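A lone chain, given as structure tokens: the form predicted on its own.
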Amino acid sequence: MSKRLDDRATRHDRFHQKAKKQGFLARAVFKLEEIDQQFKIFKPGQRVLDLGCAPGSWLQYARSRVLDKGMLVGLDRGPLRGDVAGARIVVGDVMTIDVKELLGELPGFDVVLSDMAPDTSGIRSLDQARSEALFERALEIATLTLAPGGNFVGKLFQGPDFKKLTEAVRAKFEVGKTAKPASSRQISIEQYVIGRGFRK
């Protein structure tokens, strides 16, 4: 598919069009309501970190969730434009990030959130591989930071490592599930791993 035509085709998607219409800054923001409705990641007043937030749309979900008593936190390469739910936004490198930068006066996050994908090469085993490796550090990064009985929400390509992950997930929660939600592109390899309820 030619860019202009993957382009039209973005602008005439119904979950494109669905986003605009309610005020979110972008589609995806209906994989993580359709995994919240499944998964029940959210609770009002929680402290939530979204790894690789930008345009932003999961942190306004999140707000929605978590209301005025809540604390957001994103981390992403650049500064997302304008201010986002009332996020506090930190510009890093996912895989060289201080923990202790993310957390600020915080103890702790009880939900940590990553819909990271890697800039696509179009060679299928490069970008899974690349996958995988962004949805360990975000696993990482949810382990040193998780309270107890935390919830975890991580984007991770269909690929070789795609049951070990999972497993280490399961591993590290009370419960660990995979969804792909209805929103998701058809031909698209992107799946979710959810862990609720942290073993710390």
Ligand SMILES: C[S@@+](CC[C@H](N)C(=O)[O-])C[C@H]1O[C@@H](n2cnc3c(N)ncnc32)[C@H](O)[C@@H]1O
Given for the second form:
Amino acid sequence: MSKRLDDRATRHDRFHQKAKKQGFLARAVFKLEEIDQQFKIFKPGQRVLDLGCAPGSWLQYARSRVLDKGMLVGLDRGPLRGDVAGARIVVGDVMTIDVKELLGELPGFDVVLSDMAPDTSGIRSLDQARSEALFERALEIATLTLAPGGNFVGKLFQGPDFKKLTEAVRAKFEVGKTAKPASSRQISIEQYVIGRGFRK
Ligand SMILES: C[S@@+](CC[C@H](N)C(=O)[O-])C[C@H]1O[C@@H](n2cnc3c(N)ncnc32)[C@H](O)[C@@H]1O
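Form predicted on its own already given; the form predicted in complex with the ligand follows:
Let's see the whole complex now, leading with the same chain.
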């Protein structure tokens, strides 16, 4: 498919249309919804950290699940447009951010999410390596900030270290699984790794 046709297909795909109709900021929301329905990630009142949160549809979804008493913190390299779901937004790079800045006054999080994706180069091995580095850092932040029993969801491109990284999640959580939601494009090599029940 040519780049132009591909872009048009992206704009007009059914998940994009559905997100627009329902007032979500990105079609990515349906990936998290499906993961939540399958793995029961959220409960009302939880504290959630969303790494790579822009434009903000995962924060919107998380708010609908943790409700008013829940606390949301989002990190991204660029500022978000306006207030998203009452979240506290930290602008910065995940590789250099101090976890104390993410925690603020909170003692820890109940859920850590990462939908971070690298700027793709078109060179598969390079994109995989960058995705693995972002995933590893997200898992490190989860390990430093999650309360016992907490949950983790992280995007990871399938690559040479996929097995090693999913094993690292299994070692830290009671349950470790992978998922490829229906709304994740089939041509994309992204997968999600889910950890339930953090073992502190
Ligand atoms: C696919 S988007 C996330 C979409 C989001 N889950 C939503 O529902 O709106 C990936 C995000 O990861 C962010 N990102 C990539 N590398 C990052 C880094 N090193 N530090 C912080 N954010 C990063 C990008 O800026 C981008 O906004």
